[in-house]
Amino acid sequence: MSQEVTVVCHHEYGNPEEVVRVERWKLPSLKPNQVLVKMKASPINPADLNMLQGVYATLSPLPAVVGMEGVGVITQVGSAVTELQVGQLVIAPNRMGFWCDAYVSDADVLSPIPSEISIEQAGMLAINPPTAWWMLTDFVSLEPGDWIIQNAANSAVGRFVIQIARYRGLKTVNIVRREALIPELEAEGADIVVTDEFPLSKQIRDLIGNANAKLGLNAVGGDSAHEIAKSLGAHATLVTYGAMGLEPLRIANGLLIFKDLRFRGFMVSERCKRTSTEDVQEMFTQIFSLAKAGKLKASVEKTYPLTAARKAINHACQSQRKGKILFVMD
């Protein structure tokens, strides 16, 4: 008999709270190479409410189980499986839908975490950390002293890349909208924390100096996106990841012509597509090791059960959080 789980699902786009919807799915039954999963913790990320919305990059057919991250334990193995055992802590970096009791999934594309890693934390592992990595890695070859221009700096994206900057030597200048917001930053490793007020490039150069930064980091779009350019050294790269103001990217001629900027663009998904699994668990290898020593980490404002679903994504719609908001399931 097929064994039946809580999700949260959606069978329409639109507002996320109206379309989201707590029901009762069968799983599938367990094949030799699978495991069983049970969901422990998954947060409420932005592209979860894109998703909703339908205006993410990539929708699931519908009706589809939400949510792309988060961590459980494996409770059940087939017949096959060798790699994996009851009892481990795993993640699933390139999967949709964790907000529910449990899954069914091939063992190859999971990967282990280690049990020092606190539930609520290791459930926040698999997008926004590999996104701070990878694009600190990918696009400009970066040593300890070079400087790193972000907006969105208070995201859990802008902390994760304070964070592992201050491990690799780097520097950071963080762009935020509220002032309230420069001593949280400071404290979590940020050397540089201004608010978006124009001219933000003239700030960002006087504090700087003659520094030549190599990396601006764009979440925002618009005029913010384009101030990081201007405030970039001469061959340096912008990588846009996101889209928070809802404005196009503006591109001067001039900064193309007499700095020769490059624009580049980066989806953590996308990006594992292309990734041999040895390559993306040496990432996580290292991202592991950084939560372990408590080096990495991201803030929980407040848990939910799935059965909450719509007050959960109320709280997560809220502006000024401090932190995650998460689904814990028992």
Ligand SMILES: NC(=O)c1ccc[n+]([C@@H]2O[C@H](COP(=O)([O-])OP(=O)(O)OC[C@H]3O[C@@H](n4cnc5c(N)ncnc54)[C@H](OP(=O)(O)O)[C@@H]3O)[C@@H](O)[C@H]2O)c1
Second form
Amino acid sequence: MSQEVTVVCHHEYGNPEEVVRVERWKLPSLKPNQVLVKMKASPINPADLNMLQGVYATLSPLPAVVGMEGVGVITQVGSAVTELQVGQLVIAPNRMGFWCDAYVSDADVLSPIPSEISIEQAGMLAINPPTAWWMLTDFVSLEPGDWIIQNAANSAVGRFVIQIARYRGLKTVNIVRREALIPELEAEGADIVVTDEFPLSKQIRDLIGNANAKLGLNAVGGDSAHEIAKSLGAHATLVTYGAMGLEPLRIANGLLIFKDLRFRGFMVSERCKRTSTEDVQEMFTQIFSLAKAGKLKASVEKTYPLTAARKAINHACQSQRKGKILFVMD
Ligand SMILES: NC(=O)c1ccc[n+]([C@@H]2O[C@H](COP(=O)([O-])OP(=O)(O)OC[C@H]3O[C@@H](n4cnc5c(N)ncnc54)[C@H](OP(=O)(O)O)[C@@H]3O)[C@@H](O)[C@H]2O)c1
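We have the form predicted on its own; now please give the form predicted in complex with the ligand.
In what comes next, the whole complex appears, and the chain from above leads the way.
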């Protein structure tokens, strides 16, 4: 008999808090090459909210279970599965629909997670750390001592950028929206933290002088991105990966003419698609090793059960959070 599980899903697009529903869905029965994964933890990321709003780049057919990442434990394996065992913690980097009690998956798309990593941290490793990792490797060649400048530095991605930069000996200028974050981010390894008072570029230039920052990371847009661009050195690259401020990029012509700046975009799912399984695994090996050593971690503000999905989403939509909102399953 097929098993029923609790899922957080939506049948239409709109205000995330209004369209989200908690329902009981039937699980498909297990095929020989599949495993049953009992979910343990899954965060609410901005992209999940965009998915509920119907404004994300790729949308699942409706009705759909929400949740782009999360960690679970294998509770049953199909007769043809040899590589995975019951009790193993796993993530599934290219899957969607993690806000559920359990799911059935082909075994070959799952990545085992070292058991030394806590459940909460493991649930947040599939999207934001790879985003930070690849943005620091893909666009410019960075040597120890090189500077990068980023906004939304208090976001999970922003903090992973700080942590990976520290590990690689890179120096970071970090833009946040409130002064109270400065000591916290410095303790995580940020070299300079500034609040977003304009003109930001003057503040940054006064602090880093002629350091010629090679890379800017933008998750906000509008004036914030423009001020980062103005603070970068000649021939530097500004990578846009988010649009939290909902303002388009405005770039002065002179930045292209006189400084030859390059403007690029990044999307982790596209990066994964064009990367061999071996190279994705190699990136995860490094990320898991940093996470195991406690050098890579995201803060959690509060955890909720799936049944409190509306409350959890309302909380995730609030600014000035200290960390992620996470679903933790029994
Ligand atoms: N392209 C990709 O592949 C990719 C992958 C992962 C994430 N992302 C994007 O990266 C961004 C951060 O994601 P996350 O999961 O790290 O976020 P998060 O931990 O949930 O934090 C959200 C951050 O956005 C900031 N923020 C919200 N509204 C803002 C505004 N109007 N102006 C400036 N900052 C604002 C918040 O600042 P406060 O702390 O001041 O409230 C907070 O630091 C999102 O846009 C997400 O979609 C993109």
